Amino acid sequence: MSSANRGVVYKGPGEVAVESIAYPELALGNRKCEHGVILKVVTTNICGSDQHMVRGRTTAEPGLVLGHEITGIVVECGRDVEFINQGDLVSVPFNIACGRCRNCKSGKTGICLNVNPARPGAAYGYVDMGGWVGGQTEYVMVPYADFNLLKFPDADQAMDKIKDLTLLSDIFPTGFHGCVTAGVGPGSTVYIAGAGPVGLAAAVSAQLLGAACVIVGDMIEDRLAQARSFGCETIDLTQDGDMADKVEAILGEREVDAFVDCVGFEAHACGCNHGKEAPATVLNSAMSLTRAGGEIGIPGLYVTEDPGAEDEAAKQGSLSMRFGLGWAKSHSFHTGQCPVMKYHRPLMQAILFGKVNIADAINVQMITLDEAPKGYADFDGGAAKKFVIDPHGSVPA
């Protein structure tokens, strides 16, 4: 078995590098991790959440090994792993969950109480999320394997659809969760804020849930074109004009049933001020555009500390929201990490049985591990693509 390993390492604002790193061990601190496995990574994806760190918009320290979207083959199992075996091809939820605490037992695996000493919830390769080594690597260790891992029933079938299945570790369930918590169902009209990969995943999810009309708003024309490629209506947010007027031009009504925020705290103002940061603008638009009694799903990331923010309040995660409007309209807001395990098995089935082509909608582009720094730069420039790293050249062309 190889003892070499390489990974994508955060070096400081605007810089990542592929470096040699330690080969993973079945260990947690000074004790053996008998409930864990070591994976040979098949695919690992660059996420918009990673970009927040790389831009210097979090308190991440240089040296962090990045990556929380992981699919891999089991190469070693701890003694206590009973139901996962060497050779299994598995999807790894980005949430690390113990399976034993109160929250895990109630399905709230995104806020496990035992895997992060700083606060509820943990993730691989992410700031303030427990110090777990990330998976934009050749090999990675996954704890609590029996509970966390989703085994694909047929490895050959899974490899044929690996560009779709790799999205089960985060963005497909996250987009789906945003729509579920926004109350999307048959006949719904839906506004998706943001046409990055999570926004496009949410748009596909809204269609899968039976939405009648899905509107996607963004400031990058290539991303809007990607949304239109699978049947979404779009709004170019660089153009001036009242948002309700734009929605009315599409729907004949000035409000939508459901609103999904897939932008988060690095939002920018619309119209002629679109180059200026306005971190609460999506949340305020949500309250303005959602019908009375409607629901607002917020899978977009909001942080407790943003050192790159333009005002002091936003640096502490304090945003200027018109919360009274949401209260007056009896809106429901749902925030926080997606509990991936709630959704990844049914979404896997939807992929395997051909009910959804998520990779085409998101525009997956495969790259090598050495191409990861360029992938980060292109993604930061607004490329209408989802960059998926293939560290070992495992994925057929």
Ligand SMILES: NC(=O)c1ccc[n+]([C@@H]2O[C@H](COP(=O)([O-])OP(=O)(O)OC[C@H]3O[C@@H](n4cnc5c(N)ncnc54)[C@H](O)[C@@H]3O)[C@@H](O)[C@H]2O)c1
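Positions refer to the first chain, counted from 1. All of these numbers come straight from a predicted model, not from anything done at the bench. Note that the rigid core is defined as the largest set of C-alphas that superpose within 1.5 Å between two forms. Compared with the form predicted together with the ligand:
Once both forms are fitted on their rigid core, the CA atom of residue 32 lies 2 Å or more apart between these two forms.
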Given for the second form:
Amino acid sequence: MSSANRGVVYKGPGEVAVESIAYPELALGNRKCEHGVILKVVTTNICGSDQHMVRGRTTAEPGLVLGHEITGIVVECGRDVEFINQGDLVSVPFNIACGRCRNCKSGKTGICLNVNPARPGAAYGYVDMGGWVGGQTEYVMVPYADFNLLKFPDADQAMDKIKDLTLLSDIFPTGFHGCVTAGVGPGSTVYIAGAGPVGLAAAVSAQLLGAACVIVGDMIEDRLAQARSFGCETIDLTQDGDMADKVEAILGEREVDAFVDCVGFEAHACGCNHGKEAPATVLNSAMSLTRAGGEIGIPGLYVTEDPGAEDEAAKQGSLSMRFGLGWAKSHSFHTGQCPVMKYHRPLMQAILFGKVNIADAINVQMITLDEAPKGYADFDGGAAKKFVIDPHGSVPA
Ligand SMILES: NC(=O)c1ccc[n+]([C@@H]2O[C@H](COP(=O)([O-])OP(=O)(O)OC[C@H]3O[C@@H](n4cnc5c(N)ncnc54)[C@H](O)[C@@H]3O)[C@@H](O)[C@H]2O)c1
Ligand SMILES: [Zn+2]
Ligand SMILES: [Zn+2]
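Please could you give me the other form, the form predicted together with the ligand, since above is the form predicted alone?
Time for the whole complex; same chain goes first.
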């Protein structure tokens, strides 16, 4: 068996590099992981969540091996793995979960109590998420494999749809969760803030859930065009004007049933100030645009510390929200990591049975491991693409 490994490493603000790294062990420091497996990575995606770190907007330290969106083939099983076998092709939920704590037992795998000594919840290759090594690599270790992994029923069939299935590790479930928590159902009108990969995945999910009209807002025209390509309405937020007027022009009503924030704390102001950051702007729009009694899904990421924030309060994660408006309208807010395991199996079935074309909708672009730094730069520049790394050249063209 090979003992070499390479991966994408965070070098400091604005810089990532592909470097030789240690071959994974069934351990994290002193913590034995006989419940884990080693995967040969088949696909691993670059995420907007990685960009927060790479832009220097978190407390991530240089040297961190990146990557939490992983699909791979099992090449080694720990002693205590019972139901996953060598050769299985599997999707890895980005949340690391023990399967044994009270949160895991109630399906809240995004806030597992046993996998991160610092706080509830863990992930691969992420600041404050337990120190687990990332998977934008050739090989990676996945702990609690029996609990975490989703095995594809037929590996050959799965390879035919791997560009879709690779999105099950994070953004398809995340977009879907955003819509489910926002109460999207048949006939809903939905506003999705952000046309990045998560926003587009939420838009596809809203359609899958039966929404009557899906409106996507962003400042990047190419990303809005991508949303229109599969039937969404769009709002160009570089244009001045009242958001409610723009919604009314589309729906004939000034509010939507459901609102999904797929932007997070690096949100920009709308209109002529769109070059400027305004971290609470999407949350404030959510309260003004969502009907009374409506729900607001917030998969967009908010942080407890933002060293790059423009004001002192935001550096501590304190944002200027008009919370009284949400209170007055009896809004419900749903935050946090998506518990991927809740959704990955049904969404896999929707892909395998041809009910959804998520890879086309979000414009998956395959790249090699060596192209990862360019992928990061292009994604940061607002490309209307989801970059998926194929570290071993195993995906057929
Ligand atoms: N909760 C979870 O489990 C989870 C999982 C994955 C990603 N995320 C988060 O979801 C967010 C989106 O991820 P992504 O990969 O699509 O990132 P991305 O950076 O590609 O997309 C964000 C988009 O928001 C747009 N935007 C900025 N300000 C806006 C505003 N005021 N209104 C509307 N759009 C605005 C940007 O132009 C950009 O296109 C990130 O914060 C990411 O960390 C959360
Ligand atoms: Zn992600
Ligand atoms: Zn747990």
